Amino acid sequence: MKNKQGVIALLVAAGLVLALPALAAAEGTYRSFLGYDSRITIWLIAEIHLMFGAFVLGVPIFAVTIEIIGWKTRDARYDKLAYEFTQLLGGAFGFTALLGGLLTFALFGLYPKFMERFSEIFHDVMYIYAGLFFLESTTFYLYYYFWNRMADRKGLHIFLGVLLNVWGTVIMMVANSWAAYMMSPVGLDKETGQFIGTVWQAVNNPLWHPLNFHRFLGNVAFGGLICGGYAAIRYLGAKTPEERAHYDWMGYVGNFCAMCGLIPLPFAGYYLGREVYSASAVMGNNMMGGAFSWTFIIQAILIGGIFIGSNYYLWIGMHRIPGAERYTRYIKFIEILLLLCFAIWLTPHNLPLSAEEQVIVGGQYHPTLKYLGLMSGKNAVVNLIILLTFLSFLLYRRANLGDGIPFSRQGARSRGVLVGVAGLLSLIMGSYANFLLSLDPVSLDLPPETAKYFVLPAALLIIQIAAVVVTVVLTFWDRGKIAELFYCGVTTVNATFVLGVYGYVIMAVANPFLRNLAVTQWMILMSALVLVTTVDVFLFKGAAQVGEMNWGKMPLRSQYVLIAVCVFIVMLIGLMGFIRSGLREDWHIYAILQDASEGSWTPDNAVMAKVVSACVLVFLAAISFLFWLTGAGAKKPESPEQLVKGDTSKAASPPELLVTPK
């Protein structure tokens, strides 16, 4: 591993040596990179660095989680899987650091005046950032190279893994503070524009926490789908049934972990977008209704493709489960609803029509479809997409299990946990209902008489609390399945249909309140995911299996789906990087320090597509090279019999995660 990283470091260092003379050749406020546009140069380097950063943050999160599961269940196969995930990080850490160094050289070389101004504010934080990266790298090498030596001290080894995730998350948050500050600067003198605040004020700017939340979930989804793509490629090249079984399981784990991050991601994006509006109405309007509006249609296509692809992969996976035929008849209904929701989600509000087409339609907006392009309709279908995806996981989990164990036989601990979860959810929703009822419309720049529009969302939260109570009572009466259907039904009606339609009313009479309406929908939806999962885990705890899982029996098309969603997530993170940075248009620091270089223009969608595609191709080529290095250095078993009869960590039938059949 060290030799591989040394070769990588030498190659990148050689590139830096060749680039530095060009960076230093010119003097002044702006310079060019070998005659190329400076902004696109920074864009390419920063985006690829961001992709590697997302990978090295996301993968350790579920690698440590899987290691903990293996430690608690005393199953060495989990440990083997966690180690294989960690193996993928070695070269990625080196690439991330080297790209970060290249980005630093490029920024100081191409934008010296801006970096001088920027470092005056954040120079202390930059030193902390460097120290944190040193701690993260040291912790990673201890965690990776002492894996086998600490086999009898798993608690200490897991502590190193948790510490690795802490350093990585803090590093991400520090870097986010810089990007967020450039979009929402604070602590400035209104007349001179000079920074007069504290470093903490600059770090804790209005967009910092929304960006942290959004990027953390995005990194988890990104890392999971990249690992799923790796497993798919290894599955396609596997020579033995044992190898196919292992990589089939690895692909499932990667897809599952990615969906855990992807399900709440649309709400994190909405939260970030809402705060962008709050920081700058001009930037917010440009984001959703101006030059960047069509990029969100592309975003909808990519996210919808990931959801549909992940569901399709899960449905194919049910064919490896004995007993799954009981549920396959429901899949066609889930698929139809998913496709309908996807169609609504990607419907634009304004259509790109010629003058003749506008005459035929009656204007730039379609008389009916224009309503589907509004945020209220999109919020409604996003809720339904997530509920349908959750339903797919429930069906998969139950596929080879019997009827389950009556809840009355699950013990006092199960009842206590269920009551605790129900109480916590009721407390959260009740608190927000009280907040809505006491909300002053003036705080939203609305007239006092609009307070009446706040009552319905609060009332629905109270109805949802009542549904929680009914669900718990039905579960205690051994009607757990009916309780799950009841709560999912109430959630669908309240979050999708009632609030989805009510959103159009709010947009017309109290538009600023729409953000609170979206939070209400999110709370109702998440309560369903948490409560129904809790009921289902206990309901099928100890249930008899219908048959053994047939790992490694997946058709080849399932692996191509994993590769496709891997490519989609890379394209998505590239697109969102463009949107987040491009919203500043020709400002280094929004409304404070203007970009006066020749490359300060905002790229159109054609240029965006070319640059993002280049970033995607370079990243996929680099990560494929690292995956090849990992596979080339892996020790091959001498025979299939050795794989089965040797170490138990190499057994042929990987176990399931806690969310799947035992």
Given for the second form:
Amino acid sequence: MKNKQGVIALLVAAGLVLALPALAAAEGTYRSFLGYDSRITIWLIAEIHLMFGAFVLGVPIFAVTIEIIGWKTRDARYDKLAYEFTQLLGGAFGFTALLGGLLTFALFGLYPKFMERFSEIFHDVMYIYAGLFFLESTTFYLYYYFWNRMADRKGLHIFLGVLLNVWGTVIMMVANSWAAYMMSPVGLDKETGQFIGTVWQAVNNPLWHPLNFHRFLGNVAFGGLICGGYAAIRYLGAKTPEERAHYDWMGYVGNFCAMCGLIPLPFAGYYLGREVYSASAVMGNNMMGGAFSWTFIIQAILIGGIFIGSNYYLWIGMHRIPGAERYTRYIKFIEILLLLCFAIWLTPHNLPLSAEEQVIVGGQYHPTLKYLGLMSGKNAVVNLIILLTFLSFLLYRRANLGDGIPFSRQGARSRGVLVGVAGLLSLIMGSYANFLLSLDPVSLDLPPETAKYFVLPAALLIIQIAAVVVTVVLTFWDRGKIAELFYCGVTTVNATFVLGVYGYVIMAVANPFLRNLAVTQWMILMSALVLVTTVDVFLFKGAAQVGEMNWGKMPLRSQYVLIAVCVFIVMLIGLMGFIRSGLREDWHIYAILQDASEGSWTPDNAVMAKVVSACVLVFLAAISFLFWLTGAGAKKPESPEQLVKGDTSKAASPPELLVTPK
Amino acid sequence: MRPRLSLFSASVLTVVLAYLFIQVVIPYASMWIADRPSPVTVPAALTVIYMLLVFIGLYIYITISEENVREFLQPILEFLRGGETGVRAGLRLGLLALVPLLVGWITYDRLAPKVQSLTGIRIQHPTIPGQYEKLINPYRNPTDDLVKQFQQQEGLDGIGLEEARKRLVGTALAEGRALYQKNCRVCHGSKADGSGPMAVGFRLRPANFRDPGTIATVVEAYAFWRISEGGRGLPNESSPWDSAMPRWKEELTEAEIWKIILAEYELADVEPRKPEKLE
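Having displayed the form predicted on its own, please output the structure of the form predicted together with its partner chain.
Expanding to the full complex; the earlier chain stays at the top.
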């Protein structure tokens, strides 16, 4: 009897020993990278890969746009600039692909189990991805190497450029679907965790589009500011006035393109944030109120740096524009307002307090300043920040222009366009107002009596439509400048003050409606940007220039600002990469596949700062090296302006403004 | 022509005024607005942020144009270069001596040991533990089963399901209100405004539920977790040692806690955050 037990025990033990390797294989689904933390390895590779990716996807968007401008205006200088932007891409493409390959190897090597699960779902898409890469690089090489040879078939060349952007965007979207899937997985069996959905379901997961929008705009901003930084460095090293003029202009264009991406970005961020919240309230809470809340303060500082820097750069630039003296006195008002907005934007809800301060303040929150820390306050000032930046551009644009042809004497076409734009804006705002009024609170999980809260935003949209009409009438009546001021004023009052304060009310009683409130604010603001730009174009139609732009006459500090802003955005993208990925905490695939490896803890801000800084340094070093290569390779002999047909006499000095009124 | 302040003096004046605004105007305004007995100072961290913005603003304004830079520097240069003897020279010497002295004093101040409390960030809403995440308040929209159970218990078979549902919610709310006043009032106040009779005794004050930044920003499951586990259930970054919030799961049943939550939101006149639907 005893013996038998012993035998069984032995057998069990033997079975365990035998099973151990098998168990270990199941458990040991992680490896380490030469003994180094796998997660940080992946983090570094992925982030730097992403930075290069952002650059090569962002730059072609405006390179081809500038090429088109050059083609339409028959101005060879634009073509040269577009070519120069494209030149910067050459090496970066190689690096991106290389890092992508490295990332794949590292993922399969270090996280085999995860990748097994992942490739089960996305197996087919991976081939499409590879195929797209092939198409993209082929298109790029054709576009780049045939630039000069296709000079007299510009249309076809531009088609290639557009195609390049199509491939690039689709590639980005495929990669986004993976990142988004890890945060908001769908199509899984609740019991077994097995994937039972279709590939398309997995790709089209809830966070996919929010991420697409956000990254697309982010890439434009990123690419633009990197090019701006490049131009600034070349400016600082320039030897001749022509060179200086050229790089001054290039820096300006880079900054301008970046701003076009940056201005709608806060809204894309808001959209993404809301959807993250919807995907998981826990993820949302971690993001804004929990472990990640201080990373958002850092984010606010960096974004503040970028906006203030870009405005500062424009203001300094006004001094090289003859005629700008008429407008420089307004700068200080813009500046004061901008800084007040940033004071609000930077006020944290949750403050670092000493024990004594905690007693005085009476808790964790300051009784009055805490309001500035809440989302509605931030949303309100962001609107004003964007509007003010837009005003800076407006002043810059008109700085060296005299009066244009009065609108009343411009043909039917101008009138048609203005009325068309105004009509479209009214239609969009009107239909949203209508949507708000017919919105059923129950669809937002709100009690029916909250419907009354939807009326005010709808009413403001209607007021805004009335303001559009007044603006158009004033413009017809040749009071264009007053019209612009009027519309900006109404926008500020409605979007910032009324809806900003109203946000606090909504937050307390009907918070799901905040989303619609943000959309309303955004629509109002966008209508101002579109309408005022349209009016401004006609206002200065045919306007004579006060004098030649003094390109190349910028104080050096302006160029250092461009470089600083470039570094800020690299830091920003690194930080945001951490937040987006870190929100999953210890999940590979959120709430489905847990990360059981040693490195699964959520890094604190100190670790984050070190790793992100490492990414930033490596990226900046690598891209500087590539740019240096480009510079070394592009010395002489074929500068495209000699080959491009068109007016080459002015090739050395760039045109007055990006948007030259004809 | 009006006498114009020189750029240098205007800048100094701006700094002084901004500082006074932050140190005097905001505290007194806050006292008045929040109905506090004494001025509420602006925390040091925030003062630093605001003053930094003032300096950045001035720097930008001055360096936008070359004329401004020259105008700003002129009095400084004049002062530094001015006469060899006299009051000016004395002042200059004094000022130049002040710079190293200031550096020395700051160094001393930072290094010399002294009694000082720690400054830290307390995260009010840390991550909710997984097991609490998906809970929903059974009394907010009671399920048919729960309502039927209630009907049986109370012998209310005669009335319709919807009527019974209403009564169930009503009863839960009434019980919740009573439980709240009995257990929570001493700290969180009879009006849920965080000023119960015991509130002043704590350095970290009991949460003011009427503040849109407390229970209005979290889902009900979150409040349930906080009430069940209390201050002790908080992770380190939320400094559980500061919190006097008791751990109620030892005193109250789950059902009671849910009822209190119902009453708590109603009393504070705020809505819980809704777990949002995906679009």
